[in-house]
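Just the one chain here, laid out as structure tokens, in the form predicted on its own.
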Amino acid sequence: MSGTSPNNSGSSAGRPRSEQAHQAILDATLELLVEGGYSALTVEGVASRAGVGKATIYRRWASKLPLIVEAFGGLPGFEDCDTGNLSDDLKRMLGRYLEVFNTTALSAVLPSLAGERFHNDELSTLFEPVSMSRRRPLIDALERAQERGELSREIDLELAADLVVGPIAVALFFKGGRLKPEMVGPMVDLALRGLRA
């Protein structure tokens, strides 16, 4: 991963420079979240993995909570898609999301943080705006569908978004295993059937 080489600057005793250090810290945070989850991650462990001192981390983040949230925020989220048709938009958007979910640290980091949020109010507070921002393309697609007349303007779009992606959460947290791309078509079709009824 980027920034993990210890010899990026001849004048800093082998430690990476500021920009490189920042990325090395974020990379190390994600690696350690994948390996041990939220509870096992420490600032000391991140510093060691990134090849920086703890002071370098504390100059940027007050604790491990904002560090973890920023590292998570750099992972892929929903990508906007505008085909002019809600069904196609959602299928492409969710299909791409499952591809990156299954091939990046997201598959390990998201469940770990979601579980921790349940009993960590500070993490939940910091995590919420990042989570909402990553979800925004989904809301945008639903808003465009309302403007085109594909969905009623009376529909609560936040609830509609929950309905669309709900099967992903069920598969992830209650059924275990990898999320399968072939689930996207049927789940979007069923969700839209209900939303348009």
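Switch from the form predicted on its own to the form predicted together with another copy of the chain and print that structure.
What follows is just the one chain, with no partners and no other molecules.
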């Protein structure tokens, strides 16, 4: 992923970095993110919670941001689900995702990162591939539907995926309220049928 593998190519001298400390740091980061959100996350707090010196953190991550990105990367994304029917696929994937979202640090981490990346090229670079790979299963489901003839060949799948998850993004960023799993059904139906149906 990034420069975090404990034994860098060929290099071997010196005591190797502790995989245990690494994980403790990531765990502590996620815990604190859940407890207080991005703005309450301090490197000192992470160090203390993980039982680790600050230097051990800064040795691995240049700053708070890449640390959060990596912690974020360990969180679950969409989980593919192939029922042979697009509507069901989407409803299950989104439903499951929302559950995960509401029970993990995801809901705390994602908006912060998304907001911050705008002003932070480094974060942007780090975040890009993580963000993209998370959408993958969604695109896959749409491709399968296209192959089955459920969807026109002309449809831009990227745009289609955006349309499907769009209402979630809007709710997330502009409405702030918790995202309820019951929203998923009508949401997917509307996206499939269109407003004018």
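Numbering follows the first chain given and starts at 1. As the structure is a prediction and not an experimental result, all values here were calculated from the model. We call the rigid core whatever largest set of C-alpha positions still superposes within 1.5 Å between the two forms.
Checked against the rigid-part motion between these two forms, the candidate from P167, S124, L75, G115 that sits at the hinge is L75. Of the two rigid parts, the smaller turns 16 degrees against the larger between these two forms, judged by C-alpha superposition. Note on A40: its Cα is shifted 5.8 Å between these two forms, core used for superposition. Lined up on the core, I57 has its CA atom moved by 3.7 Å between these two forms.
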